[in-house]
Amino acid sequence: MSGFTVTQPGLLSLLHDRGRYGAHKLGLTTGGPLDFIAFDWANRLLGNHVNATCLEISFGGLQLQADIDTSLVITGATASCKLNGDNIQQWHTRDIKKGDELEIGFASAGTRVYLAVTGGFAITPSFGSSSTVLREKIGGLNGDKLQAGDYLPCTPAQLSKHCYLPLRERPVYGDQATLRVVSGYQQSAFNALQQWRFFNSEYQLTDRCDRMGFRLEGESVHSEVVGMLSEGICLGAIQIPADGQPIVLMNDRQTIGGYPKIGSVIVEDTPRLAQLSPGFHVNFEAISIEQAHNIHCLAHARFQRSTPLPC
């Protein structure tokens, strides 16, 4: 099989698919996409299956040889690209051929991009799924992230038309953002002046942020709670450990946890999160299970709705 061979690996370039799930029970994390909505883009500019293997390469810094003819689509966080040394447009599809070299710069706006290619890449699943988890070595490349020398298998298959995404359709990168949470069962272990605290104070991401959580300082906020039992935790989940400063953990977070949690971060805003970089700053805003819903429903609405602009 063809595909390309990687010449620089970037800081962090991990094969995903949309995620490992129905294997929490073996203590298996979900994985996937931190940005679901570039990784979804990314595959449906180029007519992928929603499941299709993609690369998200966290900050940049990739370099690949191509071995194939075959179309690609790059999307997320802004970078210099370019294709035998000219620059190409992101959130445009547009083809590559054998012996071109493909280069992805450092990020300057959002901090992952992702990389499609038609038909996805070929990587065999572990578990259900081709997501990269380092902690649980699974996923990807022998469960590790891109090491300069390997081999990216794809099915060779150029587009017959070419698109792009128009610039109104696309997320907007920033340095800040505002986290819509959702309480839980123990939002009253924290009192009615811990969650004034946490909902009214701005928070600072911290260079402790990665796939399993992002770490964050600023106001303190403490529980009631003196022990708790482990639990399972979802996505966005907002721990608040002894140090009362908040975690919102991602999707490679541990399986189950003690820590209690004031409420959790909607799935729609989860990627705007994983797009800030440490010293950028996010606050809190409180919004209802139903709100949720509708955010969500509005949200998958706008995504069929929106259409891709022939080139």
Second form
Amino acid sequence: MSGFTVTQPGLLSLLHDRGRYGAHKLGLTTGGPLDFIAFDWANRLLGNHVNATCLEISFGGLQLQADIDTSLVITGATASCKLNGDNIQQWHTRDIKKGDELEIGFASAGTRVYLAVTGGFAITPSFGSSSTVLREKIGGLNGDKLQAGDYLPCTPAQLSKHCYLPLRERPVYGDQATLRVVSGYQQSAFNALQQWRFFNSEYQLTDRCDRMGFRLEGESVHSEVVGMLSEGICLGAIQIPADGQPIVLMNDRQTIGGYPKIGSVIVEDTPRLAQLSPGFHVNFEAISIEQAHNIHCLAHARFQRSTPLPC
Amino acid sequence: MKIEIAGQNAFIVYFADQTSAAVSAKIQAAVDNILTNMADCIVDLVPSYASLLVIFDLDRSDPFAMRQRLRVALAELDSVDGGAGDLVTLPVYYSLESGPDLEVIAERGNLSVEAVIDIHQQQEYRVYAIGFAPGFAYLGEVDERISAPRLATPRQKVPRGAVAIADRQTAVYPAVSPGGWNLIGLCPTRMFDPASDPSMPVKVGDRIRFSAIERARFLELGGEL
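For comparison with the form predicted alone, produce the structure of the form predicted in complex with the partner chain.
In what comes next, the whole complex appears, and the chain from above leads the way.
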């Protein structure tokens, strides 16, 4: 077997494919990369399958030693990346050889870094997916985050041609975001004034933001919902508990819940939220389901149309 | 029945304001119908007490076509009787040793501990929803005489297999976890085992009965005290 040895695991490094689908009936959540845009680019730059397993490195601090000749690429949040002590560029594919040491420093813009290798990491799927969900102890290596000494198996395969994604095509990781929202769920239980407050206020990310949900702080919003039956929760759903402070539910959310929801952040915008840090700000913009669909089609077309350039 | 937008790629179907065995059966029939007729564009489904969340693939369908197809699939249900659901019997070792809250529930209802145990077994429950944790099935409805509110201070550690009551719901904890439900016994059946197929002995819409077993039988079936 060949692969990589984890010398420093970083704060929270998790193996993920595109996520676990079809297992909600067992109470299992989706998991998958918080920033699927950076994840998809990592696999695409290497010519991998869209569902190949990559590493999501939250906040950085990862060091690996190669026990393999392969190619890799690092996308997502900006971090200082070094190969045997020399700086290497993100969003550029490159070769790595047996004995090489790879170091991903702490993220300086954005929070989630993605590392892909040719062919993806070879992880046995659980319930159809390699995605690690810590709360469920499922996926990845024994359902856990990376630990020092872990071995990440993969198959040797070097690219014949290297490429990079030009700067203009890459996402920009700033310190605020406007999140587009499709109104739904219990939306009608929030009166016009409450909706106005929600869509015209700025919210700050608290330090209670994790893969389950991002808790925000700002103008409080209230609904007329008293006691509701638990129901299914989709990605991006904005739950508003009694304290009036919104929580945007993310990839590792519980599958059902009983708090009123005003709508859901569109799929294209949850990665932008995921790349923000506590203290940063967001605001919400209401869009129609038709606009949301257009945004998805345009984003999809743009991804298809963008072409990596040869190195 | 109402079809509402949940998000860019999800609709939520509300079947009723309240849950009941009939509503639960109808939701299960809807799940079956959607999985049969719309599998090409369904990403996942989340059945719950009185609703069904339908998550679809944005690259294979669009909200307009989806809503239309959902309407058709749900209309067909009117002529279908909700499935009866499979009957699953779960063994339980009820005792003061395995159910530390039995006495409290007995006191609340002015009942003997034996009566609490009997009443819990008399009812046939429905699996209304699965969530909170992998394999955690919410079963209803518990006889009013033995219903009990959640603990004011949840326990740090509830053992795997704990049979518990909260309000008019009952459940078996699939794994060791914190929990605020009232514990009345232990079930040796694994409610969630990733290594087995199927990984859960029950699914939403099933009917559940509990059946008392002795301590020795509990241990024989793999239960741990």
